[in-house]
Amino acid sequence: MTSVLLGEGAQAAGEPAEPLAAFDRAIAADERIEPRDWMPDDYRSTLVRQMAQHAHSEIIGMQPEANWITRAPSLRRKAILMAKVQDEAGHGLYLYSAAETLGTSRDELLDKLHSGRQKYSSIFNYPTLTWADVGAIGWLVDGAAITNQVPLCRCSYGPYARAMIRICKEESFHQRQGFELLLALSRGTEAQHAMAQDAVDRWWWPSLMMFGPPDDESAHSARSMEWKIKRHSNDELRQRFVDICVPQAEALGLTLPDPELSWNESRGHWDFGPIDWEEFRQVLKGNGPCNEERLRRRREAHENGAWVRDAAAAYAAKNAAPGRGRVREQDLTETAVSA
């Protein structure tokens, strides 16, 4: 679309009249909104707000698994879980930057989130109680996650969207990872099997929790749509995510801690028994098992690496004052010629 700058009276020939014409006709073609296009004062907030907790969590997701580093049971193990967590760490920037481009700080998202005024995803206050624990949120926690934000790829916004593509071919090689892990021990001694069913049994629940609340409970998921910020309704992306699982499970040699759980016919869908939402609320309202280390931990880590940040700041700086550039030639030059 051509770009409608706030501010700017001008209109290409052919474009709406109005700032709000022109967003709404590039949304219903489809079109990506980029971060100089005109757009209203909701749907900039709405994706503020989404971006903010896609970053949260994946920062403070690093919490549980980094946990298991200095305990995994091999350095193959170890050196897969290291990777794993530094993408986390990466997938958290690409999306604070992607949140910058709409004018809001990278210091005041994480204000926010250490003073509990923006949320993460509940599924990070739960333990990892095990080493399977590793592998079921490898599967099932990035699995979720890749199901919830493979549309988000063609999110109207374009800074989310691109930093979208990156972030999930990575998470599907963690999903892939989890997979492994569980299948090995699924396969290994009678114990190894039992540990591998414990972190299913405990897991699976939160994991369609990940997904928010059911759409008529809802508070943003239908303006999300229309903006096509969403794609997919929490219901309609939760029935899939267990119609994919259902069959893993039985390959993995596990199975899903829900009696209720059946094919449906008439519905081409795996039907499955009601989620415990007052859990997930408590959660949310910071009473889960983990709420108050996560966000503790997250604050004193943001202090201790006051230092860096400072000094980043400076050298910055340093390297960006008057002349700088033309001292530093000069320097190389006469290291040149007295070699």
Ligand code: BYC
Second form
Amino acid sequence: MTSVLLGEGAQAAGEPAEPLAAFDRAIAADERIEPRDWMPDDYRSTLVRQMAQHAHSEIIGMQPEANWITRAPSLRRKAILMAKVQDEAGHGLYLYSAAETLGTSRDELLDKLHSGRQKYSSIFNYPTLTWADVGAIGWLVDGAAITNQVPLCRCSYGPYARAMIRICKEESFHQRQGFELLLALSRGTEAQHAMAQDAVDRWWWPSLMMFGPPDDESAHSARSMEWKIKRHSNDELRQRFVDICVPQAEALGLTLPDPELSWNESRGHWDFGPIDWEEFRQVLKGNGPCNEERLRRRREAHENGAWVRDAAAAYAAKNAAPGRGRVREQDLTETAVSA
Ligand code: BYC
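Provide the structure of the form predicted in complex with this ligand, given the form predicted on its own shown above.
Let's see the whole complex now, leading with the same chain.
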């Protein structure tokens, strides 16, 4: 957007007509809104809500997969899984940084996560019971994430859109490793095939819930689509994901656990059975199988990491202290003289 830079006072006073018109024109013209541009308060708070929830999902999402790092069946699989879990931490950091450009701090967002005032994705409240779950998460959960997130690369808010470009590239690797892992199991022994099928049976429906409630119950979709934060509705993306997965399941030699899946010639899409929205609501309320454990471990990790944050802050303060640069120059001179 051609910058509409106003003083803080103008923004605090409400939404003056002229900058609002400039904002609307920028959205209509598909221009990016940047941190220093004027934006409506609701636009800002919607972004903070979505980006924070997204960032929280990335770091909570490390837990179910990390559960299998010590038990990966080979060094190769262990190295891949470690890299993937590390990538998720990185995604969380890009997103917290992007959210900070909206005037909120990472500490504030983490505090809201830890106190249950902000959500993270429902999907991470399910347990990883077998090694095949690592494959099912990669194929289905990362697959759903990519389907949802590729359109976010065109989100109207610049820092979020740019963070998503890098995240999506990494997510593509994650999805492929999951597919490859499941393929190896599916083509393995009878027991391995059964393990892969069981994982897909358990992760399929929760993956469909990742896209959020049906459109007619989605509180934020209409507004977010007007603002071009979201480019497609929850149901549109869910349908796209189902259409992608059906032929992939066939290639894997696995069955999707939905007897109502059938090709609808007139719609040009796969029809699928009803989703258990009561289960989704319960998970969001905190009653999923792992909600309590995920939050408890997150809080513990945060408390255990306090000394690292303190040390990093002390180091930064020491380096920023006045005269610090001069001392260094002097040190260098002395070293040079004595050498
Ligand atoms: N889980 O009006 P709606 C990943 C909430 S990370 C929990 O449709 P919106 C990955 C929603 O927040 C996956 N809550 O909302 C990481 C709202 O509640 P509030 C995360 C959900 O925002 C590591 C209410 O329901 N991806 O993939 O327009 C390893 C009404 O919903 C969920 C993102 O965050 C849910 N599934 O649309 C592997 C992507 N769905 O806030 C993989 C970015 C809805 O009013 N986010 N709710 O209390 C989005 O695209 C959108 O926020 C959503 C929801 C499509 C998720």
